[in-house]
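One chain comes next, on its own, written as structure tokens: the form predicted alone.
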Amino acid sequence: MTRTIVAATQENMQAARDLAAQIGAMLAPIETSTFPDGEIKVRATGAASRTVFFHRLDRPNEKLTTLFLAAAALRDLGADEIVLVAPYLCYMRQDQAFHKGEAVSQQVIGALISQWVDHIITVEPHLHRIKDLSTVFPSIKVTSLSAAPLLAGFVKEVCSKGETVLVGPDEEALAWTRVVAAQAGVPYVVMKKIRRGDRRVEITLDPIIKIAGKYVYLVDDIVSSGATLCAAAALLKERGAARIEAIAVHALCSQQDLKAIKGAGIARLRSTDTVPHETNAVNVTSLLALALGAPTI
């Protein structure tokens, strides 16, 4: 059955083109413009019965509006199934109300997206207490991909096994730091974190663990402000690390954050291209293509 890859922004167009080439699909842009009052106008230019919408959802508020409008336009053009390929999936971190009156954004945005698409494919969704993405999207199909094999391959290329250790900056990173380390064939340790605020964290590491003279790679799923990486790097420097670098799946940090990360002693931050960012070093197109090539799509 014919498939069409569509994309709504110029920053996504090259990635959508690469994905279309790998799975043998047609490529059709979604045209967008803005009215004087800021409202978004959307026009879909092509759709097949099964349409793949490549749409990164970093800085998501305007992009979510585009998603809903574009999905409606694609339905009007005859799309029976819309597969949302969102390498970074927004609004997943708040899965409960921490204070009276707070909206549980994961539930709200999950319900909205579910109204417009039939299948979501994403990479390393940033979940906390809820571990299964199907809990967020119970009425549609979800595919959650792991970037661990890609990061492990990258680590193999750049690390010296005898002197390298992977470090997960907090307990939430334990499961997949272990997987990356095992596939890369290097040792790993995981730090403990207490969060005091959006940009205030305390990091500890068991004093028995030897870091002195090691080439350290901090490995995390998401770098938002970089506060966790900075706190981790400060402790690793105190413990005598020879060099500290960092690898992340999703890089959301600003230029100011990058300066702080470098100032904390992290020589280099590299990320996958789930979000367009100057730190991008690992391409996820092959991972997405493999999922789209499955017989169920």
Ligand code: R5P
Given for the second form:
Amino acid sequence: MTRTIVAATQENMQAARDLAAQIGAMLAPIETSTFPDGEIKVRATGAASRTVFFHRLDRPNEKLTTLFLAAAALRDLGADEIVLVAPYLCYMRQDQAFHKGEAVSQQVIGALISQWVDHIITVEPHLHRIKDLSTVFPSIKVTSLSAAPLLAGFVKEVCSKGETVLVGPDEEALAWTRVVAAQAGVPYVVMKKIRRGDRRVEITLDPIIKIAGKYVYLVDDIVSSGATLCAAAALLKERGAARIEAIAVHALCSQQDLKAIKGAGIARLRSTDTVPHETNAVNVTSLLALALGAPTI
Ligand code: R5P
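Structure of the form predicted in complex with ribose-5-phosphate (R5P) (previous: the form predicted alone):
Below: every chain and molecule of the assembly, starting with the one above.
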């Protein structure tokens, strides 16, 4: 059976084409346009019984509408099974009502997406209190891929000189900083973080840990405002780090935030291309292709 991959936005087209080439599928673009009042019009140009929808869900509000409309159009064209490949999955961080009256976005958006697709393949979803992606999407199949081997390979390549230490900027980063460090064969430490607001964090590091003179590589899953990286870099500089670089799975930060990150002393921030971003340095296509190689696709 010919596999079909669809993608809706221009920024996704090249990555979708690469993925299609790797798994031997054809690419059928989803055409979109915007009416004068801002509503979106969607037209699917092709579908197969099993259709793979490549859709990176950063800056997600409009992209979610496109997803729902496109999924409906794909069903009309005969897609019995829609596999959403969303290397970055949105709205995962608001997993509880932190203040009275707040919507639990993770559940709401999870339920909406579940209505339209049969399977989600994603990379390093930001799960905190909810540990398992299938809790967010109980009615559909989920595949959660780890970027750790790709990051480890990259870190190994760039950290070959000097005395390197990987630094996770908060305790949430512990599990996978440990994995990346072990696979890359470099030591790691993890900082402690208290978040005071969207752009206000406090970071501490056990004073016994020696940073002076070291080449420090910060690793995080998401760079959103960049506040975490900036606070971490300030402390590492204070402790005498020889050089600070950073790598993230999902880079969501703006140009302005990027400037602040550089200003904070991070010589270079690199990211995977789960989100299209000027810091992209690690390609995840092979990881996605492997997941799509499963016999059910
Ligand atoms: C936190 O839980 C995450 O792992 C990241 O550290 C966080 O999302 C980064 O956000 P920001 O760049 O806004 O500090």
